[in-house]
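One chain follows as structure tokens, the form predicted in complex with its partner chain.
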Amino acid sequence: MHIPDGFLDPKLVALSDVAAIGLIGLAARKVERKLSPERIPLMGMLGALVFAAQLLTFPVVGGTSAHLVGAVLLAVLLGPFSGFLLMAAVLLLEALLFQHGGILAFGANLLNMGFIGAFGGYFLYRAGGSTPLSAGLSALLTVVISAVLCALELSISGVVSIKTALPAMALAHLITGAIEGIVTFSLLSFLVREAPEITGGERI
């Protein structure tokens, strides 16, 4: 779902560059202003914690893999605000490290992965009632919702057509969407039982 370069349409991209930029000054102004200094490193933590997580592979079907996103997981922990800033973070390093997605493209990669999955993440989790089985479907939600966005992008850039990009990308982030969500789930559920005190810390 990483769009490299070279794929979408320039006027696409330079539209999601400035929105994306936008987005990241909002939230670096929220997060410096309201966030308490020592939940800085937490933060800082947390995010090369799920960019490291992103590398372990859940094994599918017929040696195919998943990995985890953790953009609805950082906004439950840290807020949505926090959460987009770290994957805004998180998807920089993960195209200069792996080349996963392209530099030009970060705009439409951190709308489809960051700003849904924080943001729309967040709010489906609170309007389910703020528990681990609500944060867990969500992720599953936000991860579809991420595929059908990255579709229309390549759709509206010609690169493929709308009719078979849409329903493909749907279906097969289905399964994707489904261990991000029993992943969160199972995630949130532990760290409820051990550790009440980095579910219940302050959200930004």
Partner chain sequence: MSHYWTSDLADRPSFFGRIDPRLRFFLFLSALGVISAAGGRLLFGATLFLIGVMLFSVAASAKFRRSVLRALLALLPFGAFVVFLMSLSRETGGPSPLLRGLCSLILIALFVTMMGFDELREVLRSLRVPSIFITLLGFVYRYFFLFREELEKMDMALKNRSFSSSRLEGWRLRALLIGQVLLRSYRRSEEVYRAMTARGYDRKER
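Counterpart to the form predicted in complex with its partner chain, namely the form predicted alone:
Shown next is a single chain and nothing more.
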């Protein structure tokens, strides 16, 4: 789902980068004010887990790729603002170190995966009853929604037609979303039983 540089319309790039930077600033201020120091190691561990999971990819269409995202897991365990910040760090490192997603396209990638996954996923998780099952379903839905947005952005930018991009992206990410949903459900179910201090910790 990572979009490389040169694939998006410059206006779309500018708008998404400005929006992403603004959201990062908002999230950083909120997390800085409220985060307990004892939660920092957990953030680092979960960030590393998501970073590794996102590197396992396969190509789809228009220069994009399908892969696990992990934003819902981060948001459920840490809160949407913390999850969004970690997604920003993960996506930036991937772009800088592995050219996995473009630097200029960072804003679009962060909004597609980080904002939809962390904030949208957390809303769906809470609306569904705040259970491991609702988290798994939220993970599936947000992956597909993010893929559809990515397809729309590519088609608006003239890279590929919507008739080609939408079904290809939606189908590929329906499969990866189902896998992510199962992983999210299974991991949270395990943590609820074996490490309730993690699942019951503060969320920002």
